[in-house]
Structures are given as structure tokens and as C-alpha cells.
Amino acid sequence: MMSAATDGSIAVVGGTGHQGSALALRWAAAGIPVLLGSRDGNRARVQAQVLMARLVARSGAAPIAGMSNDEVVQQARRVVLTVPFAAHVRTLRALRDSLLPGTVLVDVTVPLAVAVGGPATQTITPWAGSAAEQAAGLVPEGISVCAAFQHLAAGALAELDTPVDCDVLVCGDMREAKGAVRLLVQAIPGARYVDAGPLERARLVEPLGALLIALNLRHKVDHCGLRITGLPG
């Protein structure tokens, strides 16, 4: 059984949805492990040797091991989230024991309306400010929050011979998590790492994602993304 703590694999929690399963596809392909995991550990399996597939003649693609949202926890001190918002305490409630101490929890739910049966171009706001807010006070102590990837199109993603064009806006309160953040960032061609201050201010960044959703929408495309102007560097 592996161990992020010596291998440095990524679990990405809900990893069969769109946004999971492209996340995990970069990722591996930049040559870091992956767990992908989903509520049914068999569905987990089929996607990762569906994923795996498109990897087999890249150079230097690490392996996607598909198992359910408790093992891959329970493997990997750098955990993905990227369930529905409307699954959000459900997942974060069911794997509070199987969380690794020290784990950096990157939280990439948008709360979208669809969640209360609203549309997915509007955003609820959580009692906590934010879905990320909302994780940070449903995991044990010594688990770090972050927001991030939110903005990054899984459309995108998946086209993996092309550079992503999307910054990624990060928001935590504790500056080692935000540094395991970053490496992820860079780990995906075109991707750039933005620090984007505390946890609080996930409020601001989280309905950017609906924001995108309107405008594929509006203008009839699926990789809409951010740029910031005006950063050094």
C-alpha cells in the first residue's frame, strides 16, 4: 500500500467528476502519483485505467491508482477536493477519522446554486463565508485549508499537449500548505500560482467559478480561465 508520506502521491477526493479526473490527468502526467477517489471504489479503478490509457506513451507519467475517498485519504498528506458543493459536509463529515495529521486539504468546490436547485451561473453563500471556510471547520485540528483551482477549465486540462491559460488564485492561512500548493500549480504547464491572501478571502475567489461557467456559456466555449495583470514576476 503506498504512502504519500514517502511517495508523495496526490488523493484527489471525488476524482471521477470532470474537474477531478483532469486535475489527476496533469498531474500524473508531470510525473507525480495520483489516488483518485470516488464514493464507489470500482468507479474509482475503471477511470484511473481510463486516464492511465492516455498515458501510456507519455515519457515520464506517473501511475493513477483508482480506489474509494477513505483509502486514498488515508494514503496522501496532499488531499484534492473536488466534489459538488451539495456533496461537501456529506465528504468532508465521512473522512474526518481517515485524515492523515498534517495533511494539506486543497478545497476546489465553487458553491453553486445547482446545489439548492438554482442555476450553475449563481453562487450560494455558505454559513462559514465559504466552502473552503466550511472545510477548515469540519477537519480536525492540524489539517490546512486551502482554496484553489477553481478557475482551471477541465476542458482545458484534459487537452494535454497545450498549456493551460489560467492563473490559479490561492487563498490559506498557513504558509507551508500554501507551498505544497504552489508545487501543484507549477506541476501544470501555463498554470501560474497566485497568492491570493487568507482563507477568508476564498469568499471573493469562489463565485469567479460561476463567473467562468456564465461566460462558456454566454460566448459558447469550455475554457474560459483567470489572469491577474500587473504581478511582478
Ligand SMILES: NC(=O)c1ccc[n+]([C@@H]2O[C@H](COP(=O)([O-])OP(=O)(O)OC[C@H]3O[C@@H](n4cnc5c(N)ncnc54)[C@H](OP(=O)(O)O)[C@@H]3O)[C@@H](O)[C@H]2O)c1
Second form
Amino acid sequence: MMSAATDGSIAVVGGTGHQGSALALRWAAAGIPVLLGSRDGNRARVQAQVLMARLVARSGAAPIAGMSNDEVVQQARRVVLTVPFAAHVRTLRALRDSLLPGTVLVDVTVPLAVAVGGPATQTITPWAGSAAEQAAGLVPEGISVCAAFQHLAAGALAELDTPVDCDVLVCGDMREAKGAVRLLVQAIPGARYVDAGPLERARLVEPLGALLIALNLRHKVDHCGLRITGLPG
Ligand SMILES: NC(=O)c1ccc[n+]([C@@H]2O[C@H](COP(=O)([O-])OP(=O)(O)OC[C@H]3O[C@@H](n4cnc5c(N)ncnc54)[C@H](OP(=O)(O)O)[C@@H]3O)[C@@H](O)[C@H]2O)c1
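Show the same protein again, this time as the form predicted in complex with the ligand rather than the form predicted on its own.
Below: every chain and molecule of the assembly, starting with the one above.
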């Protein structure tokens, strides 16, 4: 039998949350099997059932299975990290020995100042420069880290029948890893992949997530997005 590690599943760490669950819904709706992770395997199983109920009438949808964070990363070579910045270091330290060699780790984290008691409309600067660079310093050699999806609002993703209206700026140092992320972006109707350069560029990209939160509040909307104009293609 084909193992999950080779069947193209995506593992979503922190998948019971707003962003992880919403991304999981979109990918499963696009036919990509999702392994939904949590610190508590039971919580993940319950949330996976809730999400599957939303997909029941959709043809071509792939399954969402819930289990512990540790279990999901052992079964997928594409791992998406969707935990609050306050949990970033602890989560990666807990999982580093379980990541499969060759894994592409996609970090969605915006280092919001909430992590240190500040507002969600501001960010803090991690010592490494960005959350994604912090992640790269915490994972074993052979794991490629990309930063992506920080500007796609969970609320927009969760409206399955409406295409999102947002570019996805992808930062990373490995061309092959970025290719894997491109496929994940293209699986979400309305999302456009934009290569934003090396992982270091996440220093500029991540804080825009806080800007979008500020714009939501100022304009009393739920999920504004980001579009870059003037690019070829
Ligand atoms: N929400 C959005 O619209 C949005 C948009 C762009 C980017 N993001 C980024 O995506 C990430 C997740 O955001 P979210 O809104 O989904 O967050 P969330 O719902 O508050 O949390 C996501 C999951 O992280 C786990 N978690 C929470 N606190 C934790 C802790 N102290 N230690 C370990 N795990 C913890 C929880 O899973 P378990 O309890 O099941 O383990 C939770 O369900 C953040 O970094 C955020 O900046 C969010």
C-alpha cells in the first residue's frame, strides 16, 4: 500500500486553528489529501470531521485526516506551519526530529506583537530576521523552508465557493521547494503565486500580514488581501 509520505499529502501543523483549517479545506477541495495536526490528536480528529462535513457534496475532494502534529509530519513531505508566533520555537523544537528528510516546510507565521502582549497590528522582529528564517535555523539540514500564505485571510479561504482575491508572495532559497509551494498556491482558486525572492525577503513580507489586519480594522472588513501589479505573466 502506498504510504502517506509518498501519496502527496500535505501536513498542516496547528491545523485545528483558523488558518490551518481554512487552508486544509481549500487543498482538500482541490483533491489534495490533508493530514491535519494538533498538539492533541483527538482535537485534530474532531476538527477533521467538521471540515470533511463541509466537503461531503463536493466531487473530487480528497480526505482530511486528523492526528497529532508529530504524526502528521512523519507522513508528508510538504508541511505547512500554522501556529501563533508565540508557539513557533516550541512547536518546531518539538517536531524537528520527526520531519522527513527532504521535507518542504512552508511557514505561514506572521510574528505579530501579540506574542509579547502587543497589538495584532504590529509585528516584532525575531532575532533571525523573520519567523521563516527562525524556522530555518531550527530544522535539521535537508529541510527546505519557504515563507508563504501570510496575506491570505482564513475568512476568505473558508468561503469555499468564492475564489480568493490575493497574491501569495513566496520566499525561499531552493528552487525545487518553491516549485512545490507554487502547486499549493495554484490549487486555491483566485490565488496567484508571486516569487518574492530568497528566504531573507520574508523580513519584508511577513509584516504586511499585520498591515492587512490593520486595514481590516480601519475599513471594517473581514479579509482584505494583497495584489502586486505590473508583473509579467
Ligand atoms: N488567521 C488568519 O487569517 C491568518 C492569516 C495569515 C497568516 N496567519 C498566521 O497563521 C498562524 C496561525 O494563525 P491562526 O489564526 O490559525 O491561529 P490560531 O487559530 O490561534 O492557532 C492555530 C493553532 O495553533 C495551535 N496553538 C495555539 N496556541 C498554541 C501554543 N501556545 N502552542 C502550540 N500550539 C498552539 C492550536 O492548535 P492545537 O491546540 O490543536 O495544537 C491552534 O488551533 C499565525 O502565525 C498567523 O500569524 C493567520
